[in-house]
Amino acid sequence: MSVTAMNPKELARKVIQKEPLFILDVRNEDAFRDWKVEGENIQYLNVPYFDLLDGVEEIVDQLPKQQPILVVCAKEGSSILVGEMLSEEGFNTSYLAGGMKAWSEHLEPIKVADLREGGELYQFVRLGKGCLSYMVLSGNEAAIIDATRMTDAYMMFAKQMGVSISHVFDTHLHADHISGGRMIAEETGATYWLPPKDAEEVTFNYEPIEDNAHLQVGASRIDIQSLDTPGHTIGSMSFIVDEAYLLTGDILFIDSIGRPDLAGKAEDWVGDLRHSLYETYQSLSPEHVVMPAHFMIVEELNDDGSVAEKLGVLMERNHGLNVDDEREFRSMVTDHLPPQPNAYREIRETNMGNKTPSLEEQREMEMGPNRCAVR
C-alpha cells in the first residue's frame, strides 16, 4: 500500500461536506495548538515528527484501522516520510500536498447569490486562514472585494467566467493578510478603490471610496453602495451589493465582531465600532444578508461552505450586538482581546506599499489563524 497525495481542494471539499476524517498532524505541539485544519467531523492526533524518526510503532494503537489517515505537516516533506512508514504498517494513508502552507493559500469559490438583473455574487472561502473575499459578476465585467494575495485564483476564475475585472475594492487596510487588490488592478487595468482615511500613508495611487457612493458594474448595472463603518480601522467601509447583500469587512462577523486595536487605537476607536454596529447597521433592513471578510470557527460555515446570515438573525444571536451597557461593551472589546495576528505590523506596512517582502516572507507573515475578531 503506497501513500498518496491529497491536494488542498480535495481537503476543502471534505471539510465543507463534513466528511469524517482522521488527521495525524506531525508539527510541533505549539504549532498544532495554535492552528490546525478545522472541520466538524475531524479527529486529530498530534505527534511531532521528531518523535517518529525511529518508527511509528508506538502510535499504531492510537490510529484507526479501517479509516483513511491524512498526515499533515508544515510543508509536506515530513508528512510524506511518516505516511510512508504508516503505509508499510498497512494503514490507508495520504499526505496533505504542500502542507499547511498550501492549505493556508487555498481559495474555494462558492456561488452565493443570483443578482436581480442577471448578475452573480461569488464568495471565495479561504478555509485555512478564515479569510473571505468576493467577486460580483455582471455582463462581461467583474468587481472584486477584499482580495487575498493569491491573485491567480481570481484571474483564472474571471477568465473561466468570461469576464474582465474592472474594479477592485478593499473594505479597509488589512492587518492579518496581504491584500491582492493592488496587484490585480496593476495586472488588469482595473480601478483600485480604498477608504481614504485608511490610505493616508500608502505609497501608491488609488481611487478614494467615500461614504454613500454608488458604483455600477457590468451590463446589468449591479449597484455597489459604500457605507462608512469605522471601528476596526478608522476608515473601514461596508458595501451593499444589489440592495440586498451587506459586505461588512472586519466590522461584523457571523459569530463575533471586529477588534479595534490592530493600529494601536483600541481606546480611540471603540466608540466608532459601537456606533457602526448599534447605529449604522441597526438602521438597515434586517433582510440584508451579512457577508463578512473573515470567519473564526468552522461552525460559521453554512451547508454549502459559504459564510452568510441575515442581519436580523445576527441582531438576535450575535453577542457583540446585544451588549446594552456601553461600559460593558467597551470592556469587552478592549480588556479581553485575543492574541494579535502574526506579523500584523509588517502586513500593514506591506499593504501600505512600504514593504515588498518575497513570496516566502509573505507566506511566513500570514501563517496562523484569523485573529480579527472579539467573541
Second form
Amino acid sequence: MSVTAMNPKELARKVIQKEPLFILDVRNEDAFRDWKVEGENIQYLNVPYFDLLDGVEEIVDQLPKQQPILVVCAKEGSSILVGEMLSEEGFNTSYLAGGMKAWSEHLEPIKVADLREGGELYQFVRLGKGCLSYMVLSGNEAAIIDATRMTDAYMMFAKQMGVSISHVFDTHLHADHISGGRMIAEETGATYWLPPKDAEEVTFNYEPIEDNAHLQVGASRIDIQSLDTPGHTIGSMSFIVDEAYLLTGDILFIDSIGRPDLAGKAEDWVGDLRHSLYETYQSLSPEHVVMPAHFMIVEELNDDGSVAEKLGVLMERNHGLNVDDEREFRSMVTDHLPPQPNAYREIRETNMGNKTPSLEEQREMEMGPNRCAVR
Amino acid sequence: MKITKVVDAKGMACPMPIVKTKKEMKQLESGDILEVQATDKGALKDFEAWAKSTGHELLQTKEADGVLTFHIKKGE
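If the structure you just shared is the form predicted alone, then what does the corresponding form predicted together with its partner chain look like?
Time for the whole complex; same chain goes first.
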C-alpha cells in the first residue's frame, strides 16, 4: 500500500459532512496546540516528525487499524515521509497535500441564499482559518465582501458564474488576515469600498462607505445597505444584503462577539461595541439572517457547512448579546481577552498599504487561528 | 565557540534540515558543536523542539538575510 494525497477540498468535504477521521499531526507540539484541522468527528495524535525519523514502531499501538489515517504537517514533506512508513506497516494512510499551509488557504464556496430576481448569495468558508467572505451575484455582476488574499478563488468563481466583479467591500480594516479586496479591485476595475474611519492611514485610493447608504448591484438591483456598527474597529460597518441578510463583519458572530482591542483601543471602543450590538442590531427585524466574517469553532457550522443564523435566535442564545449589566459587559470584552492573532500589527499595516510582504511572508503572518472574538 | 562541523541545509524543505542534522549528529562526540544553516522558516521552532526532545543543547539561533543559523551542542 502506498500513501495517497488528500487535497484540502476533499478534507473540507469530510469536515463539513462530519465524517470520522483520524489525524496524525506530525508538527511540533507548540504548533499543534496553537492550531490544527478542526472537525467534530476528528481524533488526533500529535507526534513530531523528528521523533519518527527512525521508525513508527513506538506509535503503531496508538493508531487505528481499520480507520483511514490522515498525516498532517506544516507543508507536506514530513507527512509524506511518515505516511510512507505507516503505509509500509499496513495502515490505510493519506497525507494532506500542501499541509496546513494549503489548508489555511482553501476556500469552500457555499450558496447561502437565493436573492430577488435570480440573484444569489455565496459564502466562501475558509475552514482552516475561520474566515468568511461573501459574493453577491446579480445579473452579470458581482459584489464581494471581506475577500481574503486568495483572490484567484473569487475571480475564477466569478468567471465560472459568468459575472464580472463590480464592487468590493471590506467591513473593516482586518487585523487577522490580509485582505484581497484591493488586489481584486485593481485587477478587475471594481470599486473598492472601505469605512473611512478605518482607512485614515491607507496609502491607496478607495471609495468611502457612508452610514445608511444603499447601493444597487447588477441587473437584479440587489440592494446592499450599509450600517455604521463600530466597536471591533472604530469604522466597522455591517451590510444588509437584499433587505434580509445581515453581514456583521467582526462585530457579531454566531456564538461570540467582536473584540475591541486589536487596534489598541479596547477601553475607548467598548461603548461603541455595546451600542452596535444592543442598540443598532436590536432595532432590526429578528428575521434578518446574520452572516459574520468569522467562525470560531466548527460547531458553529450548519449542516451544509455554512455559517448563518437568524438575528432573533442570536438575541436569545448568544451570550454576548445577553449581558444586561454594562459594567459586566465592559469587563468581559476588556479583561479576559484571548491572545491576539499572529502578527496582527503587521497584517493591519499590510491592509493599509504600508507594507508589501512577499507571498511567503503573507503566509507566515497569517499562520495560526483567527482570534477576533470574545466568548 | 569551536564549531566541529557545518551542515548546509539552505534551500531544503522540511523535514530535510532535521534529517540531515540528525545524520551528522551521529558522527559527532558529545560536547561537539554543530552549525546548521537553513532557510525554511519552520526550522526555527522545529530545531528548538527537536533539541529538547533529543537532549541536545540549542546554544544559539541567529537570523540574517533570510538564513537561520543554529548552533547545537551534542548531548550525552
